[in-house]
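Take a look at this one chain, the form predicted alone, written out in structure tokens.
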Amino acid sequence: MSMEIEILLKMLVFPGGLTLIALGLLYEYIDRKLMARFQNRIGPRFLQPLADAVKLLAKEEVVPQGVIPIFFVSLPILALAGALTAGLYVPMAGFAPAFSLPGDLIIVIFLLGLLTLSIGLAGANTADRFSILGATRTLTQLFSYEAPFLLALLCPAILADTWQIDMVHQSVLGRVWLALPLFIGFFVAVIGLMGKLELAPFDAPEAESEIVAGALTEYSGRGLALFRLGKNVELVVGLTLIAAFYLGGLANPLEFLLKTLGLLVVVAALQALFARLRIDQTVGMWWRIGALLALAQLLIVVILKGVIL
């Protein structure tokens, strides 16, 4: 097989695009239905969050008037193609990123808060007064949450000396559960990907009940449903970074699905057990503390490897 396309075949299949995709599928579907028994409900039948893709990929796109045509249709595809690309540098399924270099921790962060921004341009774009207030939020959001969840994956970075992920995931420290003695951090990371991802109790940016949709109300076929993928995407790469830095790696695909799928478990816990945050909470209360947590945390970790070292 030539490097050509064994790259292809990354990128494409394993551990990129079609693997990705169906595994974002899958824990979209657990995501819901573990909030629906929380919620003493059934919950959606296992094949619908597929269902609901293809209906979507198959219904015509509208492009709103007053909106700059390019940048509707393109932002979709710029979110997706971001949390793609960032699946190709982490441990996908316990084996080895399919790409990695020095910083690409650095890279990985950048690509997983493409989705966001896509997602506030898109509402931007739009003269519609739920979709601009939605995107306010939501650019409001990232920039809440961008920090503290770059600072909670730095900490295990500088244990290991090193910014590359396959490094860390490698490295002693990533056999040992850092989450037991950093804690913060791995509590920061855990609110901070919710956060980014929109999740309940973190989910005023598109508050049904309140504007529609939020930025994406605008949003119809292929564009929504390119969005949707985008977060369920990121929802897997960003438990595959938490796990692989903060409980001990990912050795295999069966110690990759237990461990992600605990998180998911605990995130589906922390949607069931609040109720939804107003913005100025969701925003104001976790820069105060999520990002000075992080800070502090990530400041005794300097000082203590350097007096250790």
The other form holds:
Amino acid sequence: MSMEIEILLKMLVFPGGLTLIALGLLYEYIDRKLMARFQNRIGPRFLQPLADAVKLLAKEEVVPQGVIPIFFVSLPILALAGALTAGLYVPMAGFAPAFSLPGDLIIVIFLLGLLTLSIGLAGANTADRFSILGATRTLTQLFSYEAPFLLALLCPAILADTWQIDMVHQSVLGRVWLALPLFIGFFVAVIGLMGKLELAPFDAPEAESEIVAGALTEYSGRGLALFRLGKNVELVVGLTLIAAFYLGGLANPLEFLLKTLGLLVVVAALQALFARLRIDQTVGMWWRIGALLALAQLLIVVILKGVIL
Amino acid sequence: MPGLQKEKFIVPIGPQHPALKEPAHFEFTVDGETVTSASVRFGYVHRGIEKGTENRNWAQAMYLLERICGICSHVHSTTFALGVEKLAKVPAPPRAQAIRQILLELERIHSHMLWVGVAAHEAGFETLFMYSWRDRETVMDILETFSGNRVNYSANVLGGVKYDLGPAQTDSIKRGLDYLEERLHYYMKIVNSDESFLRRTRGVGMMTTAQAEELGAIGPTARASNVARDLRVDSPYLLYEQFPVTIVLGSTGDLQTRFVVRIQELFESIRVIRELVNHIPGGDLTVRFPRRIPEGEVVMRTEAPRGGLFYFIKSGGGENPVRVKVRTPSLRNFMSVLVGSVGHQLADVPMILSGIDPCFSCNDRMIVVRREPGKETAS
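Could you output the structure for the form predicted in complex with the partner chain, given that the previous block was the form predicted alone?
And the full complex, kicking off with our chain again.
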């Protein structure tokens, strides 16, 4: 019995569930605040992301005409569930992952992709033209960054000789930061995470000056809140994963906060620096530069490993 | 689904759309992401200002016309005042003309800086948007020290101006312009060197000189396509003969050139304002102006920030104008958007649209109610 309760607690309170959502809201606040300060704005108040989420959750959800209602309602839940589940397999707050099994790196990458897939399907499900265009762009973008992102995360895994996140994490703990020798892989991973979260400059799928809110144009109320929470959670999980692999591991909660927040500062600065890329430019950039860089990094890792070990 | 393939996919933009700050309706037919045709409808903010002037006396009409545009308000009232003064053969004193010209150029600075921000926003470059609007506050503050107002300064009266250029204004202009000049050099550097921004502006919305001539483009949009057309030079008004501006021309006619041309124009404006402030003629601010204007017609043209502004004023010898006809510059530039966006990516369309610095509400002359396709009724 106590075993079940323990699992339930792990899933709902820590490290999953509430903790992830709270961290997600905190990180959204920090990201927005940093962006605002970089852009010479005041930025949101501390509780703004929470207030947004509560307000949206309390509002009526309008199911528009021309959609398949079951998909319309369930896709946001699936998206958030995917992101939350992914959080159970990463060393959240510097503690060992809640669950760990061989090959869970692939599971996490799939679960993180589930959010994007849900957003794409949600857009394609509605009859709105902006949504359909946004969905097309979301899915197009998914195909461009997913492979390089996966390759970039594989490099540390190959070095550690295991595809189990916890094992990779243990192997890099206390060692020199992998981001230094494998800076290409680190770079591709960070940019890939920004692409995954559709942050500027990769925000063509939700470019407000062209297609309003992209795939989520028709969403209001609960659905929108769940999608946004899902994105926030994915931001935390992605940052944790990259920090655990490339920034010398997360030995304790303090290290977790420092490293992921440091990474968040970099991500926010990158968002403020660039103009939005057109979708063709995004795809071109990923396949011409991103994929090649990731492949080169993988090759270097494989060769070095063969030579040294 | 072979039938579906043939179907046209139309992306409607407007009348309510986040990309548009004013209502207008665009229909872009797209093939994937590529635009294959475009059309536009106006008339959502028709306010009946032209007709409204006929029920007002000359002075009241001027204040009404100032409200045609919220950005270039002073140029409207100045054009009308100049036209009426020409009809009455009572020119404003030189000092008043100089102050009008200073305000016109200040207005150009605030209009162009606003545009830099809007265009950057359309490109998803929020940082440049925020920075340029922050610095634009400088010129808004200068305008406020002049008249107490940031937008509709109502600085003109028929036969002169209300506000004098005192030491406080001179001081704020000199300090403000020094700061702005420095910032504009910075923006010039950004639009010429920021790689991610150049990818969105270089070669986008290209308009050759021949096309610009054919489509009747005016203002900075035309000048970026190497069409030397600037009413401040072609038919000088106010003190533009004593304090001339140089036409700024671009050669390529893409969006990047329009950025460069507009920012270059601001350097010209700053230079002219400085000269005017340093050598402002003395004398009165106003002359006595008649209530009734002699019968006659006049055409007055000035260079608004967006291009040539055209006023036709007809007087029947009474206290009210008989007819006032306004042709605002945006109207002549819209064709270049419709032609220019074909073949481009949908993502570039907001950029191309904002590239002409459009002002929708000043275009609206009538409302067309569309009852059924192909059958339109004017009301």
